[in-house]
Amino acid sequence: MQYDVIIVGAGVSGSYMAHDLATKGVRVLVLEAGRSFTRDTYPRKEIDANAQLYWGGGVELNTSATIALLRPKVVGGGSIVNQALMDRFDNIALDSWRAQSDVPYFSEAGLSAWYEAAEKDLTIQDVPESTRNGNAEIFAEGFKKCGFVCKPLTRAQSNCRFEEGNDCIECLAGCRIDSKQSTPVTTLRRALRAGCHLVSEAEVKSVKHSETSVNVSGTLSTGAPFSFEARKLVLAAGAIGNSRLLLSERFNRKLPWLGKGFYTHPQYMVMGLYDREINAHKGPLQTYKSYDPGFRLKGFKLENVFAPPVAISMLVPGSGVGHLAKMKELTRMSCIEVAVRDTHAGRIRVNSDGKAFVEKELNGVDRERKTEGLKAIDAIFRSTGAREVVPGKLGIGLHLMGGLAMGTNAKTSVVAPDFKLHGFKNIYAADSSIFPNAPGINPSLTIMALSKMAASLMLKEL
């Protein structure tokens, strides 16, 4: 079949991006590596569940092995393990953004009707706090005592029947009910009604581009070879994916910023133990976030959260006797964790193989933000009658940006404004791989944003 434009992955911008096309008739070919999976089929086991839905079997690590790289491989991509918050940007975020790219729209009357656009796409609620667990009464409560700012998040879904003993720690491998949308059952779904065609397990490893044509190439999970010919070649693979492809093929070569401003907003999980029963892994997985402007200010935030065995057992220090009397106290912790809205920006590159890795590291000022945001948790706890606090060993990058950095100057980004690679007319990029910065905020729907303008200027090309 001859198609109009491919998508290199099925995650957030790509089935965004997907949708807008093919509901307007034009032939759109998605193609991601990850498996698809239904409500169903997904891993009920948690180490199943690090195995098929992400790269590197659950976790990368940056070079120093200090930072867990968490990237989604699956039909879906992060709407699938996230937890589906939805928030705009601000202008804090976004005149940085502004003042790095020279991109005009960059600012909240700019993004506005393209947020207002996507959110139509999605039922969106704030996390109910009549169903709120132990983990977020100790939040609200601590936040309370040491005189801080919180609000409930705001989140993706719709009729989580949690009276009916549904928990979203489950939501991490894939929602089971379809309450969390997922763009497998929002704007992916309705991309496949309209004509997009989708395969999965199918992983792109070369790009070739003309003037008038793109053609990717690479292998099926069976190991047979694929090719596959558009006008139009849109990258939706996160940082790492898109880096690691273009720098594959020497796109560095005309694009000497490629690879280069990777941000991960660095998360630090920490544990407080009690002498009662918090269960924070029952019901909402997550209610609230920090809304303290003094936060937001020193460059960290904070919120409620938790996560599975496997994972607390790889941020809870120590070994042997001492880990595991940890471990068996899991029904007794709640957790908190600072997100950094880092400044020291990192880097994306390919080893000789084509395999990527990537050199990620906190600078000064990132440490002093993950300084505050860690004294402001140990308050909470301290306040709310912990008797332990326990900060994990290891950070975690869930919000993998850049590479593919926006902005007008050739020499210091990679996507122009138009969202076309500079120098090349017809290949795109819109996910978070775009980001100029690290705007500290869950980037989510921001992709959905820009993924929604990118589409209609294709639309008026194609």
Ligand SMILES: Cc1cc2nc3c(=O)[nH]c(=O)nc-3n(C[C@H](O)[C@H](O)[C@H](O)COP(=O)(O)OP(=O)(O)OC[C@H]3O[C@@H](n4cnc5c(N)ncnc54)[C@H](O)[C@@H]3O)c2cc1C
Second form
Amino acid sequence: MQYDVIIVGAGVSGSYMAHDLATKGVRVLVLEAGRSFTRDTYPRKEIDANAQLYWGGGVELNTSATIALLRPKVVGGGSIVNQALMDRFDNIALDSWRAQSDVPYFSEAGLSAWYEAAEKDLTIQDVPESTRNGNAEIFAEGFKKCGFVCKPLTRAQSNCRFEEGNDCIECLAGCRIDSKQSTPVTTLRRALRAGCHLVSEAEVKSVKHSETSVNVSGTLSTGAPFSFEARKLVLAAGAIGNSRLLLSERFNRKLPWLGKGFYTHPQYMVMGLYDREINAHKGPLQTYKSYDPGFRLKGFKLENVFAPPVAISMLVPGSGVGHLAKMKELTRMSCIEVAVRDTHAGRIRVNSDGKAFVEKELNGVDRERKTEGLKAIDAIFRSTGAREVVPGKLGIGLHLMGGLAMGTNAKTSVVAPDFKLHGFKNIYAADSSIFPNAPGINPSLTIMALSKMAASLMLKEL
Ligand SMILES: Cc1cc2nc3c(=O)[nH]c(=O)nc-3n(C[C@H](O)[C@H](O)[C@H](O)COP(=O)(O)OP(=O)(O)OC[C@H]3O[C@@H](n4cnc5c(N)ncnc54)[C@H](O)[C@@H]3O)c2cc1C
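What would the structure be for the form predicted in complex with this ligand, given that what you showed me was the form predicted alone?
Next comes the full complex, and the chain you just saw is listed first.
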């Protein structure tokens, strides 16, 4: 087949770009390293889901092994495993992006039409307070008692049918009732109907380019090699995936900022142990978000969140019988996490085998933000009668951002404001890798909006 555009990665950005291009008649091929699942085939057990839906068998670590990096590897990418919380960026985030990148459209006004267009591709709802579970009750009560502000979450979901006893925590391994608006039931599905081709279990390992075309090659999960050519290439392999691919091909010779400026919003889960049943795993996974202007200014947010037992067991400190005793309290555990808007950039590197590794630490400012967040969590748990507060022993990086930062200066950025790599006419990126710094807000909706903007610029050229 002759393709106009090849997209590497069928995650959030890849699916949105595929949709906007294919529905306009562009011949698109999407190559995705992960497997393709449907609501009937998602892994049923948490441990299988970790192994089958993520790179690295579930968890990868930064070089000091202090942050667990969760990197999706599945058709639909992060939209399959994420909590589907949708937020537009505020001026605090966009002003800081504009200051760092010099890109003029990073403002609420500059992005508003693209946000609107992205929101139309999904069903988005406020999570109703009427269905909140015990964990959400503690969150709301603690916020009130401590004088903090929270409000209901906005989520990409159509009908979670909680009255039928659905537990949303399951949908972190793929939604079995197709309520969560993962891209295989939204944009990617419509792209495929419009004629887009998708090859799953196809890991791209090499990218070659000329003035007029690009060639990508790699291997299928069977070990069979593949090679495809097109007029243009979209890198949508996520922050680590894009850097890994380009660093392996030594694009850093022309793009000195490649792999730099990596952020994760490091998150720290804290468990509150109560004498009563909380059942944080029942019903909606989360109902509230912190909406406290003081928290935003201090550079953190709190999340009303829980995790399935394998994940919780990795966070609960101790070993042997002590650990088991704590895990037996699972149904009496509440959980709140602090997500830090990190200021200290990490760096993605690639070793001689082509394996990516991530240098990422907190600096003094980030540690202070974390401490302030942990203090607020402690106050919430104590004010609502927790018997014990147990901080998780590992940071978690879910929002993997940067490595191909957007900006006008080719010395301090990788992607230009027209979404092309500096100096390359036919290689584009619009996913989480182009974030200039950490916004401190859920990234997906902005990735969707930027991908739509990139697709429209590309369409004009095509
Ligand atoms: C548990 C969890 C919860 C989250 N919750 C939220 C939330 O509530 N709200 C929110 O906004 N964000 C959330 N996020 C983050 C959000 O999902 C990501 O920011 C988003 O998915 C990033 O989109 P992307 O297009 O950049 O990359 P991804 O969606 O990660 O897609 C990249 C895809 O590229 C593929 N790929 C990589 N390398 C190659 C290669 N060489 N060849 C072929 N394919 C390749 C990967 O397998 C992957 O499928 C969460 C993330 C996690 C892990």
